[in-house]
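Form predicted alone, single chain, as structure tokens, below.
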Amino acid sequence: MSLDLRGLTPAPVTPFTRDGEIDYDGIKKVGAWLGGIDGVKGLVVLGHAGEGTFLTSDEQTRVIEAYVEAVKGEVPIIAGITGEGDHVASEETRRAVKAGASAGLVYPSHGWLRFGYQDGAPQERYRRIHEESGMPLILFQYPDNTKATYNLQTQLDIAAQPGVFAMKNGVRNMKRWDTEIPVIREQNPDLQILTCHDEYLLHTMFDVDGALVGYGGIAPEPLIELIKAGKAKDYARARELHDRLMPVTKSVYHRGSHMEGTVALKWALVARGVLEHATVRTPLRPLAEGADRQIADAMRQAGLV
């Protein structure tokens, strides 16, 4: 029986101490807070927001274990699977299973971002990972402006494979979204479709079962309401929530690089009193002077402080 992610699935950050080590007390605080919110369906750790590729394999395992302990069984922990090759990714997935993860969010092999993928390679990646680990898997659709985005047939093939129960779609091309999502829905009616368009939530919220977003790690309460409004086709309420959140969206995600969003997420948690500081690991860099105050002001405007 697959997991039910029909609602909000935040992708929380990985807190660090000021000297750059994993902050397990911070994980306990973040996990206990998010896991205790009604409407949160699971937590995805070790993703982009969680700086998962910046951690050693041992650290990745310990982060999963720490989040599993923090939520105390309230929600499942889902692990980002980011290993470059299929063999490496399968090994990573088996470690995640042993650490207590309930499912895996499978990233494309990162070489595909530059060079593209050969036909059939993504399907094989999901097949091998599931067969060698038994882990339920989430299909991850990358942005259209990368060479790691999957064409429609590839998405349909993966969605039909054993073990694949959900899709995290971040294509960020609304023409493709509007034309491909109905086909995927029709051909795979049991597939749970989750938006990860942190900066396009209003457009995508009416077509999905839920949201799997880093944004959920800082603003879970209004996003849960936004998902409800989308499912009810209540545009007026959805628009109200979207507009309320726009200062936060701009201060966190409308930056020069989407990577800066991870740093901004941590400052938003500082503003909420969840974290004490916004330490990140290189290659991430601190934000420009004053960004912390801007983000705090935006969180106040949205009623989140």
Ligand SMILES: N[C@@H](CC=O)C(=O)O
Given for the second form:
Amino acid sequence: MSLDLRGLTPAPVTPFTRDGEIDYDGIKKVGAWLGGIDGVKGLVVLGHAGEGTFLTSDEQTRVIEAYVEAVKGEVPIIAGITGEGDHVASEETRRAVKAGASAGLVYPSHGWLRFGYQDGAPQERYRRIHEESGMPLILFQYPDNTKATYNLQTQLDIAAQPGVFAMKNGVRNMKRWDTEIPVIREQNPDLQILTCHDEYLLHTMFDVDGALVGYGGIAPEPLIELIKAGKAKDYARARELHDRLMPVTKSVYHRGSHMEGTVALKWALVARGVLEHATVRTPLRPLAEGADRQIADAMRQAGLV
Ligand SMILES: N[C@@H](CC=O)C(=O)O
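Starting from the form predicted alone above, please write out the structure of the form predicted in complex with the ligand.
Let us now look at the entire complex, which starts with that chain.
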């Protein structure tokens, strides 16, 4: 498997026009900017930050194509694969391959969040998607406080399957992180382990090959430094970067929910001059009055503006 995500892989937003259509000029701008940064290893489009499930399947295809064009071959485009059933997810992955995506980040089937999954179902989901599309896949570990979180054996099984080359881990249970990551690593030395703990990256930064985060779409430069510091086991430097970013972390990710974080990401890009406005699609809603100014202040304090 040749994809190398050992570094920063941002999950960028999908820009919209003020009337809620996809803003292709906006994608060009975001894609060219992020794709041109040394240390960015790929972009994951159509994830949570990219409002992927709020797009029609035609729109999803066009967003992939637009990002592929925007990055001009500098980095691979990876598509979020979110279809509920394995058959539709597999079809979705085939469309993504055709549109130019180089890999897929496979989300759990949505119903598992509420009801949990039957033994073997996650393994089968990855197996089928890979076999039917040929796409290299990233295992997505959901938070421990959801029923869609995979137990250790399920993670090990998926990680060992053909076509699975990386894991995006957002377990958000530090006991599980500290005990499971070493086992996963030992049993799958080639698996690229990427943290997605946007709201508290510091703890996870010392055990990973990289980060696959929405945060990377607004603050790529310090996050690349943070990943380097983690790999060098330079806690002092990592702590310094963490502290510098804290106002941004708070104003974007310590909000009522991670959903608000997606809206906040767009305001952060407005502050950076990358986007002109922060239009999102429902069910996302505008942030409370003044949040835009608070986010812009935080970006200034962190030296990102
Ligand atoms: N960082 C979030 C949202 C990304 O998909 C997560 O942990 O899942």
